[in-house]
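Single chain ahead, by itself, as structure tokens, in the form predicted alone.
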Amino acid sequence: MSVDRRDFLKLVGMGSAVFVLGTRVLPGAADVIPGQDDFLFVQLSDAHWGFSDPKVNPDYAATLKKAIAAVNSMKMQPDFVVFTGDITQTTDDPAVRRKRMAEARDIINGLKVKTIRFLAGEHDAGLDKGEAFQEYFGKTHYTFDHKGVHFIVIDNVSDPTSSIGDVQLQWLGDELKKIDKDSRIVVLTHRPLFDLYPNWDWWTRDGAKAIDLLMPYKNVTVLYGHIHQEHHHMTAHIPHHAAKGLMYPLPEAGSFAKRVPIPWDPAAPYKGLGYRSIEAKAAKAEYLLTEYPIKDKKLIRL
């Protein structure tokens, strides 16, 4: 991982980590805007609904499952859940991609919390341009605001160039010409908006635009999926965070000659596969990022 250690703090403890996070260049307190509150959110990421490689996941049946009931056993309810992107697993068959798009979504409506966003991965939208997935989970791209943070939603995979497009980076310009220069914003996407690995399709082919963009804003932090581990990166200011997936593990970029899932350990089961809260404190511009592994453990059947 790509850590500056400058910006946030490594906790350990109860077999899950947790992160520190400050989005500002210079130490101190953020200024204060009305209505900005503490809330608590969770990431879910790269679920593959579809995916059926028993050597890659034996339990690939109920891995989505188990994350949706460890969410709902959470003492604190999230105040919305986050996808952030590949809810299905890509096919060339639009009736099965729709039929597994149908199943995702009746598995994830099992969350206790009925406020759910959902974002686009290139398995989702790749090859129809995100028909199918907005006419079951919405819009691509969109915004939308929570207790004092604007969240902005980018589709990074409609596109099979892997771009935005020059049409989604004006309406994201246009979008934060509307909010003035301290404002908490976090970016939700599926692909790295940087250069992370292109040779693997970790990037975005425009993404240094998009950043470029949202560069004179002083509190940004990016949260995307994709690459199926965790990874922390900067750009001057802008800190992005990658999610693990719920279906298999990506090995650390480049260490291999292929992009491949990493087999299924039976001596350690679900390793790699895990989800995360975000506790956002809004008014300190700081978020403490929680990572929570899928555990091997009786299913709570939704």
The other form holds:
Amino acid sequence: MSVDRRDFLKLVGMGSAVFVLGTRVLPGAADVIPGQDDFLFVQLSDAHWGFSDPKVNPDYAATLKKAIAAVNSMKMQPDFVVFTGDITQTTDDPAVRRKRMAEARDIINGLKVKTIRFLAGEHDAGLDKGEAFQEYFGKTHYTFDHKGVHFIVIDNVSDPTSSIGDVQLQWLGDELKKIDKDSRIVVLTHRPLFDLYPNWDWWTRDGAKAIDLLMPYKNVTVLYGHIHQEHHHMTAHIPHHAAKGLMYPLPEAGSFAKRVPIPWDPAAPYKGLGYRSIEAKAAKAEYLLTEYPIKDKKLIRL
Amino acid sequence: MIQQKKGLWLVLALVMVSIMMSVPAVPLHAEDQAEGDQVIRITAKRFEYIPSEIRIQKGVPVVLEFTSLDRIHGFTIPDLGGIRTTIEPGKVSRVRIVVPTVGTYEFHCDLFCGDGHEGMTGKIIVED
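Structure of the form predicted in complex with the partner chain, please, following the form predicted alone?
Every chain and every other molecule in the complex is listed next, the one we just looked at coming first.
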């Protein structure tokens, strides 16, 4: 079940939600947990560093840098930044892959905030099972806690079959056993865990197994990338939010015969590109998602 | 009791009918080719299938026979029950399908194979 903004709000019963220009309050409600505090983090995704088709993005060499500068100019600096995969454009040449990763890492390290959580995309890790990625960005699946929220990073790209794999699913199950059922959990991943559109490889082959493991937990939110556009979906009580990319937008699922980038629009530079901030609220246990274009703050008229 | 049994059988029958009606095709995963099956040979290479458009007859068993010219590729038709195979260089992979419903079914490579993988697609057109 895919939904647009309006449908999504109806779906999750957010009629009483507070909306501010450019922000939306999204579900993930839980009681206030001792030790929990408000915090802000930023999601960047799909920079595809190394991509160089000027018809798709004539500013391919500077778009990521603009995003980094924009995050640095935020009045309220995030506690950390997550990068949900496809940091680099894939290449068959392992040396070029590493060169791109080194360059991208240097650019991203220009962030004022120094806590950056990296995820791999299939462009980063699909041809060498994540070997180069791990050299430059660390593990491909892991957990971390921040102010009362448990973050779980799932790797669904290092296996070229778009799978998480039984070993990692066992690990996920073991990690979840350590967490109370009413804890707040944010899952970070590259591909959608649900079957968004398998014809375009917008799915995770064994994603349903991960969702089954997460289902008993009351307060789970999934943030992912891969599809280069904002998208919102519910599997039962679990919301899934896809982020825009930082190199080129992709069309809506199935709207074209082939999954090809939307060409650059000179009349609307950077259209469809952007990043988001996520504000975790302790008092009301809410996540406020704010979508930003590469330049000016986006105004959402609902 | 008898009424309950009748009800149970009715439910089972309805379930069976609904399953049959919800499956648009009956892909047969058997690797073996039956005698008389039509064979369509498909070459996979980065980042295309040759041919990429395949026409078959409704209800007629067809064996798709794959070879790869370069590296491992995948082949899947999500709308036919997710039928798939892996295509390895130096090996022949086969998928036998019988599609009882007229229509166009997209297929693609489901093993990430490099810069252009997203465009490695094709379609099977099932005709009367």
